[in-house]
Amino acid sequence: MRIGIASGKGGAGKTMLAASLHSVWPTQHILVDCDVEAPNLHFFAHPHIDQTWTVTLPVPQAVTEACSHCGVCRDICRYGAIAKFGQNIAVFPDLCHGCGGCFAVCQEKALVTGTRELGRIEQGSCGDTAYFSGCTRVGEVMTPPLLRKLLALLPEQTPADVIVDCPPGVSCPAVTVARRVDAMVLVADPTPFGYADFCLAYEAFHALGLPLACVLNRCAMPGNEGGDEKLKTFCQTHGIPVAGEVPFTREAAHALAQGRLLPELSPDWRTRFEQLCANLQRIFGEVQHG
């Protein structure tokens, strides 16, 4: 079963989360931080890297004296990546989304392909899991090519678990994740923007019939007791199971920022998160890949 650990905003403490129960998870599991505009998994986790390789999308880098400046490239490109000044036709690879259309429509074939680095993937683990993350190039805008490639390496057919730390938000990149797990835990913070960001992911994931359950982070923070309760009525309303809770204290947030685990705290905190485990595969208990 691949678990995706997601928020509807950036700093609700998804990575905190996957890391946490990659540390007690109590069967084989793969790791992933598909993160990769700004992946921090490794902060935690710790990996061993064997492998790192660079991945390219094939975009239009030119024209030759070939083109009949006709427009049809133009035309179909719905991303500005190929413009028209009169009769000259122009390309803009940093705008393409690599659909490959104008290569398809372009009967002189008077394209240059080129490629436009995306960003890397890194392979390795972290003592007995295997660890998958990637990492966008400086100044890439466009995430869901590198996320898709990087999902790619996952077996189809595993018998181990697979926990993945999934983009935050409700954009392309959450999405792409989105499509290719089959449960999703997302995590909330129980603040105005976190509640009404964790309405948004809802929404989001909920449509695309997954399997959901929440966490609540920084539970009775003090002030923001009522945000608390707000997000569980909101779960309960829209039959979310809560599957646990993770206290606001300063111990947490101190441990956190020095890149360890919270389970690691004490017996209590590791207890806290074995439970969150157990009933985490008890709510998908019934959820298969594929």
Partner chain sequence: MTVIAISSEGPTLNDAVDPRYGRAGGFIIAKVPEDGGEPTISYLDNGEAQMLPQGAGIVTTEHLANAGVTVVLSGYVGPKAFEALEAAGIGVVQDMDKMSTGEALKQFLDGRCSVASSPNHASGQ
Second form
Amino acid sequence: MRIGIASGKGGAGKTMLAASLHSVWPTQHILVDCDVEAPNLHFFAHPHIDQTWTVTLPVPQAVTEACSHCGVCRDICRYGAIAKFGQNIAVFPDLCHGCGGCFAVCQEKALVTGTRELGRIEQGSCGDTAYFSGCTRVGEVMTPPLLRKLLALLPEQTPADVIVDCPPGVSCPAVTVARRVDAMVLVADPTPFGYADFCLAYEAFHALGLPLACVLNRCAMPGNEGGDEKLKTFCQTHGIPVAGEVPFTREAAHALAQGRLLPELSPDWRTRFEQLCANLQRIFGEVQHG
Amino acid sequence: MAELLREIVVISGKGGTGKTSLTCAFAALAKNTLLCDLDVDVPDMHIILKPTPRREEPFMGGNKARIQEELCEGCGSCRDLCQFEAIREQDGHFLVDQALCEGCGVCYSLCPQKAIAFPEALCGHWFISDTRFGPFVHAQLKPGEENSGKLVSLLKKEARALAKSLGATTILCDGSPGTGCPVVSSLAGASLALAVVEPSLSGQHDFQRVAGVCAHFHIPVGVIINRYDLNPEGTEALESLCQKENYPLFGKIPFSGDIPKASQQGLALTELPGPLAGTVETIWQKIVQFQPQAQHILRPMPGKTS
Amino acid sequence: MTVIAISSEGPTLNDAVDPRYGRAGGFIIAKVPEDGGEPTISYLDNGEAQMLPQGAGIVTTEHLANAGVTVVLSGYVGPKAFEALEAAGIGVVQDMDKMSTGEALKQFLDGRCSVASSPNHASGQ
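Can you now output the form predicted together with the partner chain? The one shown was the form predicted alone.
Following is the full complex, with the preceding chain placed first.
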């Protein structure tokens, strides 16, 4: 089973949960960081990296002398990557989304193929857990193609569970990953902002037909009285099982800021996450990959 | 000639650093300012600002491909052309996965049977509203929809036009986390990127990435450290980073239950009596007075394409 | 004929130069006859390009190239827009903001500014 860890709001605690689950997960599993715009799982999981690839997008780079300047490539491009100034065709590879339309319509085969770096993919291990992660190039706006390459690396036929730290939010990067997992854990920050974003995340992922579960993070935060209850009521009304609650403490906040794992803080913390893990396995018990 | 319009975009890199809470607090303090929520994916400013919409408009985002069964002859060229793995064959029929369709229109343009429809989709709504802190431009994208970059650009255009007609001198925007498409769109043309950073390993790492994006677009970056007391070592590291990179450090805010407490009551932080209100006000004054100099504008990253 | 486009906050020579090029609200177009007579002035709206999440400068350049523009006066021209203007064979004068479009035009016609060879660095402050 592939389990995504997602949240509407950024900073709700996805990475904390993914890393904590990894440290208590009872069986063989694979750990994946898909939050490619802000990848942070490595701070907690300390992977040993064996291999790094650069991921590129095939883009039009230039036009050759064969170009008749007919402009059909410009007309099919919806991203403004090809312009026609007077009679001249000019290509702007930075704007390309890689749809391939220009190459398909050019009769003269006059477009030169180049590549644009989208980011990097790393493969390694954390102990006996296989680890994969992606990281977009700073300045690159497109994340879905990198995510598709990253997820394509995962073995299709494997008895091991896969824990995926998803991109935050509910737009294209999050949906790209959500389409490729079997179940989704939504991490909720029970503040008013967190509540609003959680509702949006529920709407987006429920519409994709994914089995969902919720983990409440930073429960009993001082000043946030009533927040936890409101979120639990929403979960109850919408039939989202709550797999666990992670309380707010200054000690935990300090440890997380330094990249330490909560289950390693004390036996109590460990038990809490073991229980959470068992609950998730029960909730998603019937879910198979595919 | 009218004073030039200042555009301040609040960013963070990492989510959940207190970006929106601070934007709302600054909104309460700012004079002659238009407010704008550019975090269109998961907008939250409305929770504090409680806007009264004066104008509501549909946002027609991108187009999405749909195969018209009755015209399709099943040649499969659309599936072969699609670079986004959005078209698949199922029991002899070709289907477009709407969630994966990028809206490039290649299948629509090149289908030999002209069997693909490509209707424009309603992706959300945008609003011009009144709030107790002034006019507010905001939007709501339908969950799971794309084209957030396009919506951000539309909001910025409307905000600029409105600011001009009202004679506002500043546009204060809440940006989105990360470094991708909506962030880049929200930074386009900004005069200051105001980063709310938390002193954690992740917070610093993600801030440095988004600061790199700002450098790429020649936008000066200013910093506020939030919850600085939760990790003093991390705060020290951030302070030396600011000094090294010439990021003006506008101030530091301690961890406080007042932040969730204010949001729970639907108030901006500065509307809640307490010591934080004064801290935030001092920070805002520094931001207002800040005039970026040449050393604040970073050099772009070398090498974009290969 | 020299055709000058000045990024503008409005449709008249009294409006301020828009410091942004690609995302300018519009352009004052000044056609200067060969004999050095009075330029004819018109306005080109650029509203549509402002809606583009990226590549506004490229679309803007297409519009200006179609209008026969030979030189652009603006505040800040980004690297990509600069590349587009070069490809279109349009000259660029930067740092012309903080004045009215009329003043910018006068400075150019008086020969008081130089055409740039690279994008400038300051963003709209």
